[in-house]
Amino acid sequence: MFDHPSFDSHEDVHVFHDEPSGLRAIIAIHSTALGPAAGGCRMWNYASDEAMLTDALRLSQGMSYKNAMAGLELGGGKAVIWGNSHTDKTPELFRAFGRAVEHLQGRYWTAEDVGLSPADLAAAAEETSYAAGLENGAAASGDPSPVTALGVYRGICETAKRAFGSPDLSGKTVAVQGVGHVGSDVCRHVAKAGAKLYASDVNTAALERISKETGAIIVAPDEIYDQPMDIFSPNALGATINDESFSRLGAKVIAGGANNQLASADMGEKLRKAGVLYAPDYVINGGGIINVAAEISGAYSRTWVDGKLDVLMQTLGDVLDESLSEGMPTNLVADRIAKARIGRSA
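Structure block, one chain, the form predicted alone:
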């Protein structure tokens, strides 16, 4: 564990198993320096327990940085559940997950991520007070993904302004990878802004729906990298920016909502040298956790959320500008700022 390449001095790593419900979960707490750890729960059918642990650790660290860059009084944590989100979900499983969250007594707040819905969280909330992203309750705000998508869209415009000299997307071509809750709304925003749109996803039904709505040209998942594009927006799973995909991409901007987009940290420098401007994922996709933070406060305010989102876009702009002026990759600029905010050495 301590020698794991993604351990990064995590404070807590908890493994939970509930045989009656079939729950197999990990809750990783990276840092509580700024406040209780907060981050969504992902349900995924992992290839191995090693893959599950790696995902939990990387996502948890990313939440520490994301919450710090969003200016929130929250630390970073993440939960992952091993299972098929289409076939393995039961209320009993999520109630067992709720008991696991409650066991940590407020050190970790959960919300939804890939594979979960507000209904799943509602079942978990029957067993814990530390769940956000709910549809019912005094401060409930529901699915935070529309706010995530709005931030991603605004971040695309901020990055385009520096790469192309204007935030105007009309006449630009955007390739969107993944049309789930976040990616579908990103498609809607960029289509409304006048961009030509390519889209891919393994979920063909969702892809066909968003294509009919936005006019997006459907391409096969592995072919998304080969399309003529100005902007690539990854909104599915992580590590899609790697040596193989990088050799095929013609985009000048990479800006999307997926977590851990870079397969390795050195990809940031490769992108910079190639003249590709990359919006660090945990900065551009912070809108959802801002929305969750407002709910955790107990007095949800969309005005507060919008104000925090404005500040987040300023922070993204600062990262991009420093990268361009100092000749540093954007991911390392963002890491340095995030580590300083949580009191860790750069």
Given for the second form:
Amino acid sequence: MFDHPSFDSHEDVHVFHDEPSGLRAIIAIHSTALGPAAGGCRMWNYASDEAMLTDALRLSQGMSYKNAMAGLELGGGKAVIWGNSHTDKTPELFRAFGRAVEHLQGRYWTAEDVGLSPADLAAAAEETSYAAGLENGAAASGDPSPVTALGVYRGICETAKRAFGSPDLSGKTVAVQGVGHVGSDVCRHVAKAGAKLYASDVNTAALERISKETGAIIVAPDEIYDQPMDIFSPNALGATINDESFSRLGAKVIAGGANNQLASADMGEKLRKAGVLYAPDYVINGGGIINVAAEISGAYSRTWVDGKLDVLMQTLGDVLDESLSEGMPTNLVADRIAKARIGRSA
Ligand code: NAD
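Having seen the form predicted alone, the form predicted in complex with nicotinamide-adenine-dinucleotide (NAD):
All chains and molecules follow, beginning with the one already shown.
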């Protein structure tokens, strides 16, 4: 464990098993330097417990950085549940998960991530007071995706301002990969701003809906990289910026909501050298966790959320400016600032 390549001085890592419900879960807490750890719960059918642990550690470290860059008084943590989210879910499983979260007495706040639905989170919340992003309740903040998407749109404009000399997207071409909760709203914002849109998704019904609404030109999933574009906005899976896609992309800006966009950290330097300005994923997509943090505070306020989003956009601008002035890749500039904020050595 302590030699694990993703261990990165995690404060604690908890393994939970509940035989009656079949729960097998890990809750990893990377840092509580800024406050209680917060990060969603992912349900995934891992190939091995090693793969599960790696995912938990990587994701919880990512939440430390994201929460720090969003200026929140929250540390970083993440939960993973081993199972097939289409066939293995039961309310009892999520109640058992809720008991696991409650066991940590507030060191970790959970929320929705890949594989969980609002109903799953509600079942967990029957057993713990440390669940946020709920649809019902006094401070419930609901689906964070619209705030994530607003931050991504504003981040696209911030990045365009530096790459093209203006945040104005009219006359620009934007290619959006993935039109789910976040990507569909990004399409709406970008279309409203007057950009020409290409969009791809493996879900053709969702794609047709958003095309009808925004005029986006539909392209096949693998063809999105080859479109003539100024801006590429990944809003689906991770690791889509890799050597293969990089050789095909003509964009001067990469700015989207997906987590872990770079297949490896050295892609950041490759992009910089090629004159592509990349908005670091965990900075530009911090709007959602800001919305969740408002609920954790106990008194949800949209004004507070908007204020935090303004500061996040300034932080993104600072990262981009520092990268341009120092000749350092944006992902490493962001890591440096995040580490300093949580008191970890660079
Ligand atoms: P989602 O599941 O609603 O949407 C993802 C979309 O990507 C789906 O429509 C899916 O069909 C599509 N997709 C899958 N494979 C694809 C492919 N090969 N090509 C094109 N499209 C493909 O998820 P979401 O909530 O919109 O999140 C999108 C991304 O943003 C994820 O990486 C997520 O981790 C990240 N993120 C989301 C939030 C949030 O508030 N929802 C916050 C931060 C980060």
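What you see is a predicted model; the values in this text were computed from it and never measured. Residue numbers count along the first chain shown, from 1. Just so we're on the same page, rigid core means the largest C-alpha set that superposes within 1.5 Å between forms.
- Put the two forms on the same core and the Cα of residue 147 is off by less than 2 Å between these two forms.
- A movement of the C-alpha atom of residue 225 falling short of 2 angstroms is seen between these two forms when the two forms are aligned on their rigid core.
- Annotation for residue 52: C-alpha shift of 2 angstroms or more between these two forms, rigid core superposed.
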